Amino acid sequence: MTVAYRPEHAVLELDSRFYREVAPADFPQHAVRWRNQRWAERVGLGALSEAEWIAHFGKFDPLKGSLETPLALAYHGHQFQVYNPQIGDGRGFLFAQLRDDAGRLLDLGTKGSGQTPFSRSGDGRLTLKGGVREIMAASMLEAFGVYTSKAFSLIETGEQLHRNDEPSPTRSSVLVRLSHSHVRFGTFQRLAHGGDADGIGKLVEYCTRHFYPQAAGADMAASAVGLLREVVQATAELAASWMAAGFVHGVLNTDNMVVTGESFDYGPWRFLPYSDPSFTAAYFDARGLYAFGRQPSAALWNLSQLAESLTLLTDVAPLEQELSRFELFYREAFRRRMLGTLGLQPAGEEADLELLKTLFGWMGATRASWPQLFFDWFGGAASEARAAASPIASLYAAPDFAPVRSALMSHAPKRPERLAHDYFRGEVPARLLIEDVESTWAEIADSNNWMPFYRLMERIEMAREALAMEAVKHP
């Protein structure tokens, strides 16, 4: 540990209604496949040797001063808008808490670390492909400035797993993610389902103390309303950031949304190949409930379930008033986020909206590559010469692009010095379309060749440095 290491165990302020003590699985092998050194250094764990890394994140020896025993967290949730009281941390647990260099309380949570009392018939394991995909998604979203959990560690564990949606047997892994909170909307729902107003009150106090101190009110009713106000704004920002990144989460159930407005738990995610509101990520989402264009409404629906849980502490009317603010928060965040993705300064609400309307109209009609277009025109007029050399430059030369070009030119570049980064010297962006993901995984699956994966991650890191997206105001 370095002097930056600041262990915590704030979750123990809550009682056993909120978690169960569990033991980690005993894995036959431990091969480190991913180590997030940048974030490890930020939380004081960057100096760990490989053996120490495996001891803590593969065998789960406690981190000094943090939790002595892993905790499987208890929650319920709506899955595709159907309530399910039979869920909880079925293949993961809260391993440790600590603080980062900004003083924020952070969780180290696991995925694939073994069975818990909430596992039901599951084996508590994670496929290696699932772990690799989570690293990809979290890293790319971080590059786009999305408030996301960080893939902290991935260790291959040497077991052979059988899955219906992957060629089996398949390789296994255990993932550790670093995130600001694991307090899910479903954490509140579980307590409300049991009529436990006292438990919800304790959870509100925990969230206001550690995430939103400005939300604390004169009494519990006021604190509940204040907490919802903050969560509504944070969730609107999250939904807007997904949309601006062209990201489809895939499974926006209430147990996959946390009160800090942080994106996490990446299963059947996709990035858009082209602009399409109906694009879905999960093969089992037959109704398109969580399609790309429906993500904001899905987020609001989930917020309404959180608000319903809080009715055990306060009246409905003030909660409904806070929910009504979502649309305004979302619209403003979306406009700001889209301009950020284009590397442009605002030019006034009317001009900004006209740009976005014109751009998305053209993208929908032409099915131009989403990742390529935003790479080509980052900085607007400052990238006109780059765009002329793009693999899809012929689309930009067509007459129907003229209104888009005019709208782009009407906005000044924002921090155009970013274009001097080596990232923009290439012709194509870092991207994670499904063919990129599958081809990278195929090298690992077929010949245990990890070099394409590591090269891809280096390219994503270049994008993060080059884009230098302004951070959201985190709680």
Second form
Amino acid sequence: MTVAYRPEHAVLELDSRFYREVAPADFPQHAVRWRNQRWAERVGLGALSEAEWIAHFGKFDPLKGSLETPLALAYHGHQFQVYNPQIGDGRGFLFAQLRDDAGRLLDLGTKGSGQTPFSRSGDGRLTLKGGVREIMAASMLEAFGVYTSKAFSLIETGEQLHRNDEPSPTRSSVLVRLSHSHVRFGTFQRLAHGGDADGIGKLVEYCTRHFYPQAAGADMAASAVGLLREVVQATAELAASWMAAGFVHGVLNTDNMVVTGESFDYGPWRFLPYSDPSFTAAYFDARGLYAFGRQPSAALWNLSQLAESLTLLTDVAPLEQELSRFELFYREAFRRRMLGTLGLQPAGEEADLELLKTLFGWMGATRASWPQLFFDWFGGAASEARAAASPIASLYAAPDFAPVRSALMSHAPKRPERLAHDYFRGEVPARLLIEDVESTWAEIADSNNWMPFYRLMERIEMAREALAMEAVKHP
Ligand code: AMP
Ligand code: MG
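What I would like now is the form predicted together with adenosine monophosphate, since the data block earlier showed the form predicted alone; can you produce it?
Below: every chain and molecule of the assembly, starting with the one above.
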């Protein structure tokens, strides 16, 4: 079935307080390195030729019927809990809006497309490695059922960049990501910072109209509370989904979280090698503020900043009431998501929590490989034989594993027919540990060999098909 291309320009309902018109950079080279054909088809752009793809996603010729000029979006944000009014789209812009096959309003946003009025001293560019890492993270998270932006296009652009966290000079790229809005918590914060209650009202209206129609209330105050309610729930679900995927985002600043609860903006992310709440992704996060186990509280802290901005429209008490729901939403989502990761049916709160406590106790003590464990025991009892043939089978044979085994056995497999997929015939899962990322990148950096990268992406795609995670209802 072919999906029709449905261009939109809903963002123009918002006025120039929200963005600046900008021009893309003129790049010396355009080599397509990634074309997300599956998602291109879902938004009606699957038939573009290579030349057309480059024209739109490397040179930014407007997509017919959408925006005529790219818009660098204006926002502020708390970075590591320090307010920064000096940010905004400094190396990206909103390029186009369109709808997918489910009717969702989506943005095509860029990263590395040139300087903007928000760039300050930055070059407006994205390194090729940064682009490749974003594709990897977004694809793996999608496979695990995390609600994430999609890496839509990556074009290598032929410039030499200088960065202090990569051997320099290093290669350049421009990324296009497909996501369900770029309305960040920091978009609200910027308006609140300027005392612009009218602007916040416009933004609340935009969000309720396009993402959360059920949140619209009788007046602006009610809509603000209704919006926060939805964002709290979506963000709790998001935090739980990162935890269940063993994912450390790395930079949970308020400018990196959007109202639709979609995970996006992948910089120094890591997947956990083993269970460790203190595992920290970003080398510049010396205090471990955004460590694996702190992600739910970081998400809640960010929500409270969003709520603070909404106090320009309504009273504090109802907003606090909404924030207070986070913990329950989170706990419920975490339990459901963890069982999903294990491919098991829930067996009631008590039995589920017992399983998770036993499992994580054992994983913490043994430092068993996180990705291997969840691959081996997907489907619980239905995977006994597979687990016995695992590279880490000796760990499962040790006496301290017995309580974990029996807790796993007390849960029925969920859709065990999934185990028939070829993916489960292998001994190892699709993996994105730092050594996998670095060795894949090294082939590109050292000999421009992209084969290991495409093979890795095929493995991830296979995992996505095999796991067939249930879609959670999203805005
Ligand atoms: P990010 O790390 O992409 O979330 O960016 C955080 C802030 O720094 C945003 O305002 C970006 O636009 C800005 N920024 C990051 N890197 C660059 C760059 N190379 N040039 C211009 N602005 C940048
Ligand atoms: Mg960002």
